[in-house]
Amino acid sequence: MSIRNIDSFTHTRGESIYLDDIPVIAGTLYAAVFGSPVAHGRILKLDLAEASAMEGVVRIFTYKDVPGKNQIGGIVPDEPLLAEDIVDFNGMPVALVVAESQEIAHAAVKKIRIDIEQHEIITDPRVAQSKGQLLVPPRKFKIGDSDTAFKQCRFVFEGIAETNGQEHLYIETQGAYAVPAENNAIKVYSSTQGPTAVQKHMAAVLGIPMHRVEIDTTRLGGGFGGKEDQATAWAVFCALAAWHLKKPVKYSLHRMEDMRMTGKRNPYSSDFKIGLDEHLKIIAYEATFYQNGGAAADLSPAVLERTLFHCTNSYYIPNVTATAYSCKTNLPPNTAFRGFGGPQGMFVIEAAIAKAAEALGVTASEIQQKNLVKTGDEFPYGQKMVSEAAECWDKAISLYDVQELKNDIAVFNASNSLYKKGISFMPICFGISFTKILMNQARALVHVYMDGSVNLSTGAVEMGQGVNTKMLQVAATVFSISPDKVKLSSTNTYRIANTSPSAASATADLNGKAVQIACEQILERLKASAAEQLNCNVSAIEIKEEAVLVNGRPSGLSWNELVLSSYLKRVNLSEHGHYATPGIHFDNTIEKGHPFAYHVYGSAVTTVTVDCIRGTYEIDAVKLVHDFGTTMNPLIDRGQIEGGLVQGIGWMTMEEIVFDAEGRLRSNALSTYKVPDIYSVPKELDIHFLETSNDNLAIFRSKAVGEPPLMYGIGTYFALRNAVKAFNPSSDIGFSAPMTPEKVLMGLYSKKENK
């Protein structure tokens, strides 16, 4: 059973409910944050007098007004809600203004005066690492003996690879609406991917137990990881004010506030060393990752871990040493972003292969193909693969007639001096599960009402990825009823407790399995009730298309009639399902284990055309073969591939985060920060669903599709680089993403220095 996105009707009519669509209660107040104007220093004086005296300002809060713990750090408790004596980044919250309107609150923020004794500002992760400024201790993944293996390699190459950050740029900015409730409780509508994280930190800040805090999320206007942990602060600000003032408080950030004060995808600066034998087999690989974590840990340590997990991408390398540093800098704390560290690791190994290929006079695809991981191969973290890598690669080569494509590009480049084409191949291998094993659990609450309709609550947060549609699809499939009979409720911490965030591409699997378990338990009770009514064995009962069958034949009893009769017999028609991913484990004391339920594979072929006078370019085509498993909803999954790919292309080409030496964000508006539009997406996009027979732990064997497609965008970078090299073989273009038109232009006319 495949159905269209259940939100498509209300989305197109403008009827879907987001945070700003919730009717405000009379007396609602509005909040705004005063952020530090300095990236690092000690607060000498904070003057709130002029702001407090403004008409319409109700109260201004500082850390002194926190009744519980002034701390919202998740992995590491290193992030105060409001600065106390030290500020660590430009925009760090120092004071919270609450006023009768948004306009007054923002006007009052401008009246606050602060004196700060400036300290050294660090924005470069390598500088931070050299000074011992780390957020957590370094991590190292290792397999074999790379030191010894390099001595046996025929070819060895070294280099540096750089990837910049990326702004989440969700359409709906960060925000929350807090409403005091009776018995010293509070209800908060939050635009968050992690309702339980908000609930947990809110309770700690307010000094109350979690059962007095209700978080409710209907849907998000985009998240991409930026609302996994970083939604917490804004919700807690509203709750803090509502708690003190006993009035509702709302805060929806202005776009420039959001861009200035929230973290981005982690930038990385990395060193690589790669060794090959005479047959182009990669024998040894070393990588050192310097992650820019920003001023607090946030999710950077977990992001760094996933970089290590994906540092060899789709390749089997017998000797690997990968070392990673999470570096503390004076930038907003960086955080989760689609791919969660995986893309940063993959870019480095692809850069290493590209450098080796250029030096050896072969194409990168020759090295890539020879080293694709096979079933039974072991990754540096100890997990052995069930691989679809070669199948995806071979299918892409044959389906898209790659040899003819290469020939056409060669002919074009030979006959054109001012335009050059480039081609690249990008295999992907992405692990599905939270790498923090305890997070791989989910619950679902299912009610079947006496009229046969069904209500479903899960811990999944809908943010445009179609997870609500898939949850509804699971319930409708298990019960074999019309999707119209099933309704999804909002994600609510009072209905579903202890939720994991909607992230890591695991949301549909975890919550879908919980829904399946709950529905199957109710179904078994209904079958027993039907068997009793029809005087037959339970094994003879089947419910199909809302009809009760006995040994495959209609019994005359409908779904609605069975549900009502079962209710009258006091049969339990509700169930709370719990699912925990089996078989996964990881021991970080030895950095070995089996952390992923399964892996997703794929291969993309990207072609581009570069204008060698201007440095501008077009993406001609991206043709890919993707391992969906057995897709349960092709339309939604195709949409995820398209969106993820374009977001990856944006990261690799035009989305350039710029901070100055003082830690001020310069790319702070949509005029200075560019994302792909209709003119910058591939002119042709082909997606082939690979048919596979391997079993997996995905819901209905439909593999997760949220994060993996972003990595296909890396291929665009290398296609552009190859086009530049076709124009200027001696170009000293290096490996620094994003590949903006400025970098292309400089690369077209740069030359390596003779040494």
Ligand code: MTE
Contents of the next structure:
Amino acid sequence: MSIRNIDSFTHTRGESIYLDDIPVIAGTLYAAVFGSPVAHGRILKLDLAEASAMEGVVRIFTYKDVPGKNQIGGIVPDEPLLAEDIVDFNGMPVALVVAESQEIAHAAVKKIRIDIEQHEIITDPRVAQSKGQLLVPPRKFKIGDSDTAFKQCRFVFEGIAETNGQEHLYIETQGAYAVPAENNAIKVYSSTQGPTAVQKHMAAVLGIPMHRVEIDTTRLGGGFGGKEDQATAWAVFCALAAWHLKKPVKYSLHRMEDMRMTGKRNPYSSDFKIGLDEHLKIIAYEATFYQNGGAAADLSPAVLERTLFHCTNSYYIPNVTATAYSCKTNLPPNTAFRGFGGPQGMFVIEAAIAKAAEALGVTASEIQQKNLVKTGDEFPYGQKMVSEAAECWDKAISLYDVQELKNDIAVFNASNSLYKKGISFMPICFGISFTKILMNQARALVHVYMDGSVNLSTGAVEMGQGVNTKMLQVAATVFSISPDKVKLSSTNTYRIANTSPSAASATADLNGKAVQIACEQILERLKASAAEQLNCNVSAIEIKEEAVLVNGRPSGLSWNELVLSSYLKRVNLSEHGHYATPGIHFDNTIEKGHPFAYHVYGSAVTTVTVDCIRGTYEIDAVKLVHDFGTTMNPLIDRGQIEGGLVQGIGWMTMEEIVFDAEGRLRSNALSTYKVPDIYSVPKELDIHFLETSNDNLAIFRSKAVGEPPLMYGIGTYFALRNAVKAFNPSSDIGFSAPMTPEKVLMGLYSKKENK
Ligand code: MTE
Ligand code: HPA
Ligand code: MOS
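Okay, that's the form predicted on its own, but what's the structure of the form predicted together with this ligand?
Below is the whole assembly, all chains and molecules, this chain first.
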């Protein structure tokens, strides 16, 4: 069964409800945050007088007004909700203005004065590391013995690779709406991927138990990781004000506030060293990752871990040493972003392979292909792989006639001097599960009403990825009823407790399995009830397309009748399902285990054309083969591939975050931060669904699809690089993403120093 996204009608009519569409209650007040104008320093004086005196300003809060703990750090308690005496990034919340309108709140923020004794500002992770400024202790993944192995390598190459951050740019900015409830409770609508994280921190800040905090989330206008942890602050601000003022308080951020005050994808600067034998087998690999974490840990330590997990991408390398530093800088705390550190690690190994290929006069694809991971190979973190890497690669080569593509490009490049084409291959391998084992659990609540309709609640948050549609499909499939009979409820901490955030691409697997478990239990009870009514054995009963069958033949009893009669017999028609991924474990004292339920594979071929006078370029085609397992919704999954790919291309080519030396964000609006539009997507996009059926823990064997396709975008970087090299073989272009047209132009006309 596959169905259209259940939100498509309300989306196209503009009827879908986002935070800002919730009708406000009379008397609602509006919040706005005053963020530090300085990236690092000590607060000497905070002058709220002029702002407080403004007409329509109700009250201004500081850390002194926090009744519980002034702390919202997710992994490490290093992030105050409101600054006390130290500020450590530009935009760090210092005061919270609450006014009768959003306009007044914003105007009042501008009237706040602050004196700050400025301290040294560090924005570069390598500088931070050299001064010992780390957010958490370094991590090291190791397999084999790279030191010894390098000595036996025929070829060894070293270099530096850098990737910049990325602004999430969800269409709906961060926001929340808090409504005080009776008996010291509070209800908060929050645009969050993690309702439980919001609930937990809100309870701690307000100094009340979690059972008094109800978080409700209908859907997000995009999250992309930016609302996994960083939706919390805004919701807690609203709650804090609502708590004191006993009035509803709303805050829906202006785009420029959101861009300035929230963290982004972690930029990385990395060193690599790669060693190969004469057959182009990679024998040894070393990488050192300097992650720009920003001013607080946020999710950076977990992101860092995933960089290590994915530092060899899709390749088997017997000797690897990978070291990673999470560096504390004076930038907004960086955070989760689609791929969660994986892309940053994969870029570095791809750079190492490109460097080796150029030096050896072979194509990168020769090295890539020879080193693809095989089933049974062990990755540096100890997991033995079940691999689809070669299947995806080989299928792409044959399906897309890659030899002919290469020939065409060679002919084009030989006959054109002002335009050059480039081609690249990008295999991907992405582990599915939260790397923190305990997070791999989920719950679902299923009610079958006496009229045969079904209501479903899960911990899954719909953010455009189509998870609600998949949840509905699971229930409809298990019961074998029409999808119209199933309705999803909002994600709510009073219905589903202790949820993991919707993240790690694992939402459909975890919550879907919980739905399946709950539905199967209800189904068992219904079948027993049917057997009793029809006077037969339970094993003879089957429910198919809303009809009760006995030994495969219609019994005359319908789903609706069975439900009603079961209710009349006092059969329990509700169930709460709990699922925890079996078989996964990881021991981080030795950095070994089996952390992933399974891996997702794929291979993309990218071709580009560079205008060698202007440095501008077009992406001619991306042709890819993706391992979907057995997709349960091809339309939604195709959408995830398209969106992920384009987001990856944006990160790799045009999205350029610029902070100045003072730690001020210069690319702070859509006029200075360019994201892909319809003109910058590939002119041709082929997606081949590779059906794989190796046993896995995906829901209905439909593999997770949310994050992996982003990493196909890395291929565009290397295709562009190859086009530049076709124009200027001695170009000193380095490995520094994004590959903006400016960088292409410099690369086209740069010369490598003869070493
Ligand atoms: N797709 C849309 N449309 N909007 C989003 O915010 N987030 C991505 C991905 N696809 C996102 C998206 C990220 S970062 C993740 S982790 C997954 O969806 C989360 O959803 P899933 O676990 O259901 O795949
Ligand atoms: N992915 C996404 N989010 C996470 C993870 C992960 O592996 N671990 C903790 N939060
Ligand atoms: Mo996605 S970065 O795990 O929210």
